[in-house]
Structures are given as C-alpha cells and as structure tokens.
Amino acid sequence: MSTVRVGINGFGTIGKRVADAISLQDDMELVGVVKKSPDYGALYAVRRGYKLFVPDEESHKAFEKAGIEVAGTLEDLLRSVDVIIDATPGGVGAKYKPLYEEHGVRQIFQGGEKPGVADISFSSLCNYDEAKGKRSVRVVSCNTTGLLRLICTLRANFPVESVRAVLVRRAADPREIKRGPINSIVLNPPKLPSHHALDVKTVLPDLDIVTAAVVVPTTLMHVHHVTVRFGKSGITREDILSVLEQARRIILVSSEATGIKSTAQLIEAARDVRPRNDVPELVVFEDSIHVEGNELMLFQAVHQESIVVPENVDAVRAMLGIASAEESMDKTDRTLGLSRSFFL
C-alpha cells in the first residue's frame, strides 16, 4: 500500500506528539493538524512546517488577525487524508464523528471519548489484530494503556486470575492551569470501582479487575498500585522481573541503581535524555515488586502527555492491515527511541 495520509484534529497535549510522531514514519505522511486558537502552539505547528487548518470560518479570521497562514478547514483536510485522528478535547470528538463518516475517512479516537464512539478500543500489546478492518478505533485513556501494558505483558506468560489497583491521578496536565486540587486529595469518583476497569475490560471483557483511584495536586505523572492474582503458586519475583525486564514498552526503574523513587525524579531524568521530558514507556518501580503465595504487587508510575502516542501510531497500521503486530511496534518503538531503560 502506498503512504498513508493522516490528519489530526487537535493540536494539544495529545495531538502535538502524535503529529511528531507520524512525521517520523515512513509509510505516513502528516498531511495538516487542525488548531483552533492562534497561540503557541500554531507557531510550534508553523515552526515544524505542519500544514494549518482551521475547524470553521471564525477561526479563520482570529489566524488572519494573527498573521498565521492557514491551508483550509477541517472538511479541506477530510478530503485529503485515508485516516483521522481526533486529539481533541474529551466529548467533541463524538460531535465530529458525522463529519468524518461523511468524508468517508477512518478515523482514530482517543480515551477521553466514551468507548461507543468507535467500533473497538484499541492497545497495541493486547488487541492489535482486531483492530484490522475498522473504520473507528479508540485508542485507550493513559492509565488504562498503562495498566494494559501490564497485564497483558503478564498474561502473556502467567495465568492471570485477578487485578486490583489504586490509581493515584494526577490534577492535570502541566499547561492546564485552571484545574485543581490545590490543597486536598479528591477521591474520583467516591464510589467504588472506578471507571478505569470498566476501560479496561472494553479491551479484556474477560478479566475480573476492580479499580479504585484519587486524585492528587500534581502535573507530572499518574502513580498505580497494582495487585496481581494469579492462578497458581509458585511464581517467583525473579520469574516477574525476568518478563518485565524484556518486556516491550515497560521500563524497569531500580531506585538503588539511580536514585529514582519519586515522578519528579523521573521527569527529572527524562529531561536529561528525552524530547519534551517525554516518557511513552510505562514505568514499573523494580523495588516495588512483591511477590507472596500467588499474588503480584508492584507501583508503576504513567505519564499521562506521551503514554498513549505509540498506540496512535499503531493504530493506524492496525486498521488499514499494512503491518503485524510486532512490525508496527518495532517500528514505532524504533522511531520514537523507545527503550528499556533511560540509561541506554
């Protein structure tokens, strides 16, 4: 098949490194990103040499006020591009979605929209083949590819019965900065599970897991505690070390080795060695991992801007079945300099 021509609509936390990232592939060309508000985030877009549309005329007019040079509308770019991603706020994605059936485009989602959005949710270590053939894909919220990528590396190699985790949120991303808490730890929701297994199970309906989760007054990272229950003793911590040493997109963080036992100190380091302080791999804190009888219990940490960005890029090659599984992560892995420590 010939190059695949993408458009993302949304230009934000999500939509900026998914741009990067499909401009680094080469059976994708990024053919425009679409920006609602003249702000630095178009400059960057401009600065990258993005194509600029616009979603209607009145945004049109505030780029022109701006000075930006735009290339046309939404519905231009939908007439130019085999698949859509929609980076957009949670919720309007939904609205769009007429939009891009009309235009005939395949169209990628992401986890802010409700799983009914598109024909399957999408991770690329647990499900990718079933996303070949879709016209929608939802690619999951950040924690939910986080805990995926867990347990479906473990599932893999062990029998998985059960899981149970915390989920401690952070407040919002670095640049939102009219959300909260400030002074307070907000259980969300009160009541028991949480949404996030319900998440997880529209990838693995199969799987008895039940979340709970806070929220916390902190831009860097999601924190899980994560309990695993598998159906037979005997699993050692060097048989789960082992897996998740090789494990694909999973860094394994030893804080006797580094240091490292905190998320500022893991952005930290990001910093030293990564685009934006980026962090796409999900982290497990080696010290953490416990293992008694027949249950697992381990902290990993997930950063909520970049986690999800491999899964857009898999996607798309997942639904119009130009690669397999491993040769679209190897790909991707290989192009975002994912890896399996910082420190290589």
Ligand code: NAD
Given for the second form:
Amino acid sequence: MSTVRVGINGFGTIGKRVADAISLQDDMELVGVVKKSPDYGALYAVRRGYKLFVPDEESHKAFEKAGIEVAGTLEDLLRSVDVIIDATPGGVGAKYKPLYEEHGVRQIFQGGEKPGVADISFSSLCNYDEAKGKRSVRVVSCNTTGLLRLICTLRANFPVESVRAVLVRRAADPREIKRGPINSIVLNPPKLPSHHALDVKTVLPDLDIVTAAVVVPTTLMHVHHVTVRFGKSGITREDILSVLEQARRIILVSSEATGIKSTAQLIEAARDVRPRNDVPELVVFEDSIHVEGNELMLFQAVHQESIVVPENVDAVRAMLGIASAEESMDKTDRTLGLSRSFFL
Ligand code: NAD
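Follow the form predicted on its own with the form predicted together with nicotinamide-adenine-dinucleotide, if you could.
Below, the chain from earlier opens the complete complex, with every other chain and molecule after it.
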C-alpha cells in the first residue's frame, strides 16, 4: 500500500503536534511543514528532521538570515502532497483555500475556521464515515471535540434527549504572552446561548443542545459542566460508569483515588507520564458523575493543545477511505499512546 503524502501549513501549537502524530503513522508520509518565522519552533522542526517550507518571500529571507535551511515554498509543498493540513491561525486557512484548490490537494482545516470552509465538520467518534471522498474536512475545535466525544459515546448507548453545558474556558495557551484576561472572569459571550452549541450542531444537526461559556485566567485546560437528559428513566450511575470506562478517547479520573481535583494536578500528573504533558483524551472526573432522575451531570476537562490531534490523523484516512473508523482510531490511538487509564 502506498503511503499518503501529507503536508502541514502552520507549525504552532496544533501544527507541531499534528506533525509529530503524522510522522508516527506507517500509512502516511510527512513531506514537510510550513513555518512563517525562524524562531524556536523552526529549530524544533530542524531537530525533528522535518523539511521546512515558507509561505512567502519575506519569510524566506528571514530564514536565510537566521541560517536555517528551507526546502521551498508552500506552493512547492502543495505540489508534493495528497493532503494539506492547515493549522494556521483561525481565519487564515480560508484565505489559503483557493491556493489549495488550485493545486488539487485535499484539505483538513481546524476549528478556528468557519464551518463553510470545508465540505463537512468532523469528529472521529461521531461522523467518520461522512468524510469519505470529501475534498475538505474541518476538525472541530477543542471544546467541541470534547463535547462530541462525550455526547457520541453516550448516544451510542443511551437515548440522549438534550444536552446543556457550561464551558469554563482557558484564556490562552501556555506560550501565549499577549492574551488575557489576567484578573477577571469574562462572559463569553454575555448573551446566551454561546456559539459552542452551534459548532456541535455542525456535526450533530438534530441534537437539542444549549451552551454557555466564561473565560478564566488559566492556560492549562478547559473545564465543562455538562448536563445530559435521557429520553428514558432507570439509567444509573453504574450504567454511565461502565460505558465511560470502556469508551475510546475518554479517561475517567477518580479524585478519591488519585487526589486530582483540578486541572493543575491533572497537568502535573501528565508531566510525569505523557510526552509534552499532552492529554489527547477527554478527561471525565469520575466522582463528579451524578444521576438525578433522567439527568446525568458531570465535570470534564479538555487539554486544548492536544485533544484534536487524533482527529486530524483520522481525518486523513477518513477522507481517502483507506481505513474504517475502528481501524483508523485503533492505529491512531496505539501510535499516539492514548489509553483508557491515565497512569497506564
Ligand atoms: P498558533 O498561533 O499556535 O499556530 C499557528 C501557526 O501558523 C504559527 O506558527 C504561525 O506563525 C503560523 N502562521 C501564521 N500565519 C501564517 C501564514 N499566513 N502562513 C503559514 N503559517 C502561518 O495557532 P494554533 O493554536 O495552533 O491554532 C491553529 C488552528 O487550530 C486555529 O484554527 C485554532 O482555532 C485551532 N485550534 C487551536 C487550539 C488551541 O487550543 N491552541 C485547539 C483546537 C483548535
């Protein structure tokens, strides 16, 4: 079987993680990555042996001045790949779309782009098969990926009637020095509902879901409080636990057993056991799982920097139809070291 040639445009928080993940797949070849400035991120790409491409002449000159070798331009890269994964800042990907189209490459965009940028919005557990044959796919945002992981896992086992969620969003990624707030809790937005429900509906249009969100001064993870109403009674806490224990890409963390009751402790634990302290799984706080009548409530945490990485890898296989959902997710999870238990 020939390998799928993949390029990545944008080598920041998401791009570098997706590049590392693609380089681990035996059915894909990472042809190169596009980097705009010759900074520490470029030096990481060099260290990893990734071929560096630049978006324009200005960047080329800056790389030359810094003495970092460049393999060519974005257009050179587009001539040598089957799929381009766009991980540029939100809104920039849409500007590149005509160029991608011109070169006849399939495109994977990120959640910062508007849904219309691609043929479909994508979540491996929810609509993998819909991506087959598509020219372009948008992997939904980190918050939406987290919500969809939980919702699609529950929907496969129980009649989900509605979802209500409050999102407590991190203000910035750890490396970002110009974003805030640094001393406030900001309504995001003040008028309800928040747009996150609409984003979930790009994948599950028939779902009754309403969301609200605030932004808080932290960089580590998002936390959601989710309430799910079921269309039948009699579903117990134990039923939920046994489904989530077996669920793919979801980890249950017991505060009682581990002492972890915060994102700070979760990330500290990840520093010990995970490369880059990434947690691509959705983390559900086991002790928060509470069933009251037909309603389930729980807290979950989303590591925004890494949760969408497995979905980007799956999206390549899904579009090209080279593996079933289960085959792709098995391979992605194995190569990225995802597990059903944080400490194993
Ligand atoms: P980032 O700012 O960390 O990285 C973007 C990279 O693209 C940077 O290296 C930047 O130099 C480069 N870039 C900027 N303009 C470019 C251009 N014209 N051509 C080529 N490269 C250019 O951003 P990010 O956080 O990785 O986000 C990328 C996408 O992923 C966005 O759509 C974002 O919404 C989405 N996303 C981000 C997160 C997160 O928490 N960081 C989570 C999920 C999805």
